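Listed next as structure tokens is one chain, alone, in the form predicted alone.
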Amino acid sequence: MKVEFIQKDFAAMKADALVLVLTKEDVSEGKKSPSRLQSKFPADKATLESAVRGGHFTGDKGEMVTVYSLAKYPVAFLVGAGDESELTNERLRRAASAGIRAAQSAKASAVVVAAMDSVLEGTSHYEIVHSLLEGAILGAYKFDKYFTLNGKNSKVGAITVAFNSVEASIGRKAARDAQLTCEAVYLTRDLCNAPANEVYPEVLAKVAANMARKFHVHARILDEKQIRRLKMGGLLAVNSGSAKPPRFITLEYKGNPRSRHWYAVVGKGITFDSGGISLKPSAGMGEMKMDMSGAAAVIGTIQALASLKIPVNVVGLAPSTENLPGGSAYKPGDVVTTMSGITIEVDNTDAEGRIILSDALHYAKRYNPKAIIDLATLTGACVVALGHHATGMLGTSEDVMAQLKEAGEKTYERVWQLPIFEEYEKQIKSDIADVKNVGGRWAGTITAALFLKKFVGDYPWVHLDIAGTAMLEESTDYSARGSSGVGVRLLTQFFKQIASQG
């Protein structure tokens, strides 16, 4: 997809379609004066008046009306963003996404996305352009690789944001940054949406290595022999029922060579989760191809940071395996010795993500990181608690959690903090090992986090449970059903904030 910014009046441009984001104030008419919208297209005043009144379009958020033959555009989609005083970057994203999906349905290839100059008043021009493009690009995403009978669905081939009043250098940078960030989200979505017979540990590792080569990131892929040498008993136990060998992915992005400080991001990489011997119900099991959403987000985040050249040092770690039943599979009642030496009593083989993360979190300590952040589709309890609109956040560093909350509000990949009171710890106490991998019915998200906490030592640490936000049962504003790619934009913004602090 071609993405660009042009310093030009969108009313004078030509493309297959126009997506025009409007506030209520842009649409409202004075007693004796035309609306801003009508003033922008004086030759089409009657056409606009008919479309707006016929469609009962007021510019309120969620509204959209189609106008045919507007200026040089065969079709235009007018999308409401609500009151000007309540306009946010998220409203711009959502409006641009709704418009681009409508343009895609109309089989438009080249689309101009724009808004009236009034949106630029008193706010960052960079953020306006970035938000419009982010919403448009993410909204245009389709995973249609396997459609063959009726051909592939039409896709938008070029998106241009146009503002005459935005400085060209600012607009171009915003467009470039939005495109690079969204390309990383696309990679994450593609990895998660692909079937498990196509993306398994070896393939996930190969994709990570290819990405690293392209963006000059140092990759180290550990195979099964190297994993055994490091005594990663957690990863090996979960892998024991699969015919496909495990991989441990390490991606080192050194964006600030003058600094010795590292941050570690760790992602759960279960490429398919049957539940193992503690088998899941068959209904919905196919969605467990997305149980590697944490690992995919780590790969996508490293790509985003490297392509944007954010001046921070970040290592991405992703333990990857399938979790399948079989004659050699690990069993409830087994005791597993992890890389750290901590022993785990396996009470349920479907609580496997925390077991492979135990090795990865311990491995992260090799970098003496300023903070460790892990992402995992870890617990159904988090979906019950927060649904699909917020990621569960737990950790030991209030500062890192505050930074992530700020980044979440900015990107709208919002996080919500849950407690990790020590009183919950007795639920994962084992009678025969150091810790048990499940803590019973109550507070499942919290007990899972307390399990992980045992493997990070004294390092500042935050756990993000993305079970509800990574795998979507239905489409949202700019995420189609399936993988949302959550985590990439959140962590990219987080590290931008870290870099800006010096």
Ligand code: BES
The other form holds:
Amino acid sequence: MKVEFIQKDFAAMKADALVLVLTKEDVSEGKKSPSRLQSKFPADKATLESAVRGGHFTGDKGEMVTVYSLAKYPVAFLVGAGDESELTNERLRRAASAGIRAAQSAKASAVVVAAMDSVLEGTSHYEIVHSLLEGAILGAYKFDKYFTLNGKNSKVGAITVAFNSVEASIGRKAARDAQLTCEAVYLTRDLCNAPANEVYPEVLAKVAANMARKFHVHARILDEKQIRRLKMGGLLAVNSGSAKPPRFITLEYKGNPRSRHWYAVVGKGITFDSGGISLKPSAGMGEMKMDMSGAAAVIGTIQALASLKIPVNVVGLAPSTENLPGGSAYKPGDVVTTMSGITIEVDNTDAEGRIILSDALHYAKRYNPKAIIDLATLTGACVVALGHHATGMLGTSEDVMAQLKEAGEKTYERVWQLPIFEEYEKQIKSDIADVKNVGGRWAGTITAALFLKKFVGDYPWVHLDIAGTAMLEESTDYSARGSSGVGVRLLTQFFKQIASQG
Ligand code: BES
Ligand code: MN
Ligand code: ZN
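Switching conditions: you have the form predicted alone, so give me the form predicted in complex with the named molecule.
Next comes the full complex, this chain leading.
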């Protein structure tokens, strides 16, 4: 997809379709004078009047109206963004997404996305352009690789944002940044939406290595032999029921060579979670192809950071395996010795994410990181607690959590903190080993986090449970049903903040 900014008046341009984001103030008519919208298209007074007549389009959020032949545009989608005074980046994303989806349905290929100059007043022009494009690009996403009949669905081929009053250098930078960020989100979404027969640990690792080569990131992929040599007993135990070998992905992005400080991001890479011997019910099991969403978010984040050249040093780590009930599968009652030496009593083979993460979190200590952040589709309990609109956040660093909260609000990939009070810890006490991999019925997200905490030592650490936010049962404003790609924009924004604080 071609994405660009042009410093031009959108009313004088030409494309297959126009997506025009409007506030209520842009639409409302003065007693005698024409509205801002009308003055923009003086030759189309009647067309616009019929569009807003009767008050069915007032510029309120959620509204959209189609106008045929507006200036040189065969079709225009007027999308409401609400009150001017309440305009946010998120409203712009949502409006742009709604418009681009309509344009896509109308089979438009080249689309101009714009808003009235009034949205620029008193705000960052960079952010306005960036948000409009984020919404448009993410909203246009489709996973249609496997449809072969009836030809391909139509897809937008080029998105141009146009403002006459945005300086070209700022607009272009915003457009480029938005495109690079969204391409990383696309990569993450594609990996998660792909079926598990196509994306298994070796493939995930290959995709990570290819990304690394393209963006000058140092990748090291550990194979089964190397994983064995490192004594990653957790990863090997979960892998034992699978016919496919495991992988341990490491991606070193050194964006600030003058600094010795590293941050570690760790992602759960279960390419399919059947539950293992503690088999899951068959209804909906196919969704568990997305149980590598944490790993995919790590790969996407490293791509975003590297392509945007954010000056930070971040290592991405992703242990990857299937969780299947093969003949040599690990079993309830087994005791597993992890790389750290800590032993785990396996009470339920379906609580496998924390077991593979134990080795990855321990491995992260090699980098003496300033902080470790992990992402995992870890617990169904988190979906019960927070649904699909917030990522569960638990950790030991209030500082990092505050930064993530800020990044979450900015990107609208919101996080919500849950406690990790030590009183919960007795739920994961084992009679036979150092820790048990399940903590009973209550507070499943918290006991899972307390399990992970055992493997991070004294390093500042934050765990993000993305079980509810990574996979969507129905499409939302700019995420289609399926993978949302959550984590990429959140962590990219987080590291932008870290970089700007020096
Ligand atoms: N991958 C699942 C968690 C999950 C569930 C993610 C639903 C997304 C949607 C994880 O491996 C799992 O199976 N967790 C168990 C833990 C339990 C056995 C303690 C769960 O949540 O049921
Ligand atoms: Mn599981
Ligand atoms: Zn799982």
